[in-house]
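One chain is shown next in structure tokens, namely the form predicted on its own.
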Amino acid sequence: MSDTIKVSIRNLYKIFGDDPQGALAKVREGMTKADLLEQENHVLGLNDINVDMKEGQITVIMGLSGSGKSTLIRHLNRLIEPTAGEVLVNGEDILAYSEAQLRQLRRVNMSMVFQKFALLPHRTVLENAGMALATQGISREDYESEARKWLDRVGLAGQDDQYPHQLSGGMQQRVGIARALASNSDIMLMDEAFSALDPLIRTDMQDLLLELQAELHKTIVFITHDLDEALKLADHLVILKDGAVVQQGEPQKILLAPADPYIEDFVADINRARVLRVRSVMEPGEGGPSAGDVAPNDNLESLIARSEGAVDRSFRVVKDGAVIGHITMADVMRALVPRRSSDESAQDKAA
């Protein structure tokens, strides 16, 4: 997995209202979102956002309604203009782009998958899948094979001549994903892409995305309000509240060490045994006598099942034939107890 920063957001603010620059000064002086609305009649959409998105990773941005997540993703292709800050793509500030450069960015460098599918009803599945290529001036004869290839990959072989209204919601979203992939863009923006789907279909789409990502290594920015979905998909998780980043990092670390009571509330009802992985809890070295070998990406639920109720067992953690650590059932039990941000503060003070 690459450490190259593909997209970098720096000190990004967005304020909606008649005098955003005047309101910005108030925000920088410490005025809250609620006070800005009440006293200045302006809405604070984004408040000093700083996020780096690595090449080939899935960055998930999540939060409740009104947290600013959809506003943020629309800054990445400048569908929304910021009040202040920078958005760097491949090291270039896209806020300085001309109209021609912006068109190139949207047509070639970035693709977008929408919550409501955004398919053209009068176009066939094949034509919708090839739409991104058509906007680049590529003829139908030339884009058909590429569009058909990606329709096949997302499980829609033989559906070329169907129209959107003839497809289920899950199938329509597969067309949207095929369209994004057919564009061959480096960056995919997915705004609540699976939120309108039934739970079982949503799970299938998540699995499909992970399967494709394992092969294609796209830089994906995924917006969701669902923590289970975020924990399943994210390499890097960014949690927003009132337009500001509350915590960001590797999802397992956020779950094990929430930095704020808001995050604690978010993760309170998560099935930790099903979500937490061995790699996040294990200790280095072989440890004592082993009851067997486990993989670093096994979840703790599978480990509990293997222990058959015994609380004194230890397992070796093996990757590619080499021992990289060990995990005891005591480690597992401790990990299943939610840690509060106040616990972290107390440990810091004691240190």
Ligand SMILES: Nc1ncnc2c1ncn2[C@@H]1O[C@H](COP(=O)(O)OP(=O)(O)O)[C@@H](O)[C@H]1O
Second form
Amino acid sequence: MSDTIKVSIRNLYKIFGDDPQGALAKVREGMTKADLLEQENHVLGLNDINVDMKEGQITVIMGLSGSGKSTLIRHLNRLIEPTAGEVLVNGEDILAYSEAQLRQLRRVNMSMVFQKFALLPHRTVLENAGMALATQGISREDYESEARKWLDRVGLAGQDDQYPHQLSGGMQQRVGIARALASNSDIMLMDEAFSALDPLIRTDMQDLLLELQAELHKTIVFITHDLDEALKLADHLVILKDGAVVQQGEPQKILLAPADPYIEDFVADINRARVLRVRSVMEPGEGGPSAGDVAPNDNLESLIARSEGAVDRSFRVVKDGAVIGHITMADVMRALVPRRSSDESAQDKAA
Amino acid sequence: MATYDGLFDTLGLREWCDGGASDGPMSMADLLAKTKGGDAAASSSTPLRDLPFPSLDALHDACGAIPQTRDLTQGLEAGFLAIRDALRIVVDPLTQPLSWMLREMLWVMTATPWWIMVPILLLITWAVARSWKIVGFVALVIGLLAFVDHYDVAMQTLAIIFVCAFICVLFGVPIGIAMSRSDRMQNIVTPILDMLQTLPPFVYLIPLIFLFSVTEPKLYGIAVILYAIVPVVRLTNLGIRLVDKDVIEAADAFGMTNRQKLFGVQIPLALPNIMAGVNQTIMMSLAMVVIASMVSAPGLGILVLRGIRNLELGVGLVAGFGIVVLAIALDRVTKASLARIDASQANR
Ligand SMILES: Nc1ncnc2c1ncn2[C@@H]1O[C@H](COP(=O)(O)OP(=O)(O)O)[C@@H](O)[C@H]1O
Ligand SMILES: [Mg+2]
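Next up, can you give the form predicted together with the named molecule of this protein, since the form predicted on its own came first?
Full assembly next; the chain just shown is listed first.
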């Protein structure tokens, strides 16, 4: 995982309507989405978005339905043109691209996975998996082995000659993923890729994605409206509301310090013990007498299990043989209670 | 004397009216009025019940400078005849291949011995429909028609349908595609299609008769094509517009060119609708070919016409029955191919 910024979105605005530029001026003066719709009859799709996406990371964009997630991800390959702002991919402004350059970007640098799969219904599974390569002008004999390799990789060996409608939803989305992987692009855009799937299959697919990612280190932009999914996948979490970013950062940090009531509501129902990791709660230094060693990426649930109910224990946090901090069960207990902005002052006093 | 005299008098137009008045040819109505004598003229005030609509003829009675309706129709005719020659210089060469195709096709289908022609037709049926049941049905229909000595006329009708439907598809599909790609094009073409579809077929035979000589096959060829091209254009446009937006978006996201999208995604996915359009086009060609026998289109329609003209009930009925079975056969064959396409991409 490097710190290179792969995709960068700067001051991006998108307004749907007849006179977006006129409406843009109003938005810059501070008009809200609701007012803009009521007074100007324009829809504020995106409002001053700034996000950096690092190479090899999964950036998850989360928000309720209608918050502008799909609109945002479609700016990355210019399926939607912005009203104002910049989109930089590998440092280049793709809004300045010619049609040919844009096509090249879509063919070589980016691939996309869709909520409703969007496979070609008249093509076989193999042809669908090879769609990106066929689009580049590669003949069937030449793309076949590549397409088959990725179909095998996503667990669809031997289904080559089936048609999409003969497969279950989960299997169709596997084809969708194979199609995106076969293009060999280093950026993958996934718009609610798993939202249409049953919960169990969805978990399978999330595991598959993480497994592939551990191996391939793609730059993935993943959209979801499901916080559990977001927390499971995200290296970087961006939370959208009414077309604007309300908070972004490492998911653990957002969970421990939600920036506003909207996010507090979001995180209220989460199983925090399972999601929070030792590294986000621990404190520096060796601390008092240790009841054992834990890894920074252990979750709090495992720690509670190890403490066997005792609340006065303290553990050393060890990474690669070196002690990097300690964690007390009191820290753990505190972290398990969702923080409310209303009782912030009370907490401050206690600390 | 006439009802509207007073109107022109009060408007002070009497002089203008009389200035233009001449002793032009008298209309039948004038003559009748004259023979009725002076009684009518004597009672100068017409009762309100009999007030005529202020039509051209009624106004002409009161004011000679206003033309009669007869002048309008004659003027139209004269105008049309005046541009006819110019129009022919353009349209004649353009449509000549149609005459040629129709003549050749008619010749091929009637001159080929039946024991070659029938197997060929059955082979085509098999190629299109892939169903022995349908092939059997078509064989039965042809056999039936041939048995009552209607083989030749049936072949003539089929020949015209084949040529016209082929040309309809040849032009209709690209027009439909163009419509699907631009809303402006759609706004221009749709009213034309609406007009072609609502005009009774008799109406566009009229200018065509003036434009071409009745011995030219293209006369009825054009009539059939104009009438039958509508559904294939409409359904091609509709079919392409109805292609799943998500799939189109995926095609865009993977960097397909417009061409790749059209031939690789849109047309294949619109094919069931396009084929439904072709089916409709063929059925409408058949309907029109029968009407077009009034302007010399050969085939079963001629016999129907003879039945009507000479009150030969039997001749008309048998030919009519022939048209019905032919229609059923054509419909079954094209529907079977449609079903085949649908089954091979059961995506809905
Ligand atoms: N083509 C469009 N025209 C007008 N409004 C649109 C269009 N596309 C999206 N919107 C509006 O933009 C907002 C964001 O939509 P979207 O990005 O689809 O949300 P999400 O994917 O988060 O559910 C919504 O309010 C939606 O109504
Ligand atoms: Mg969406």
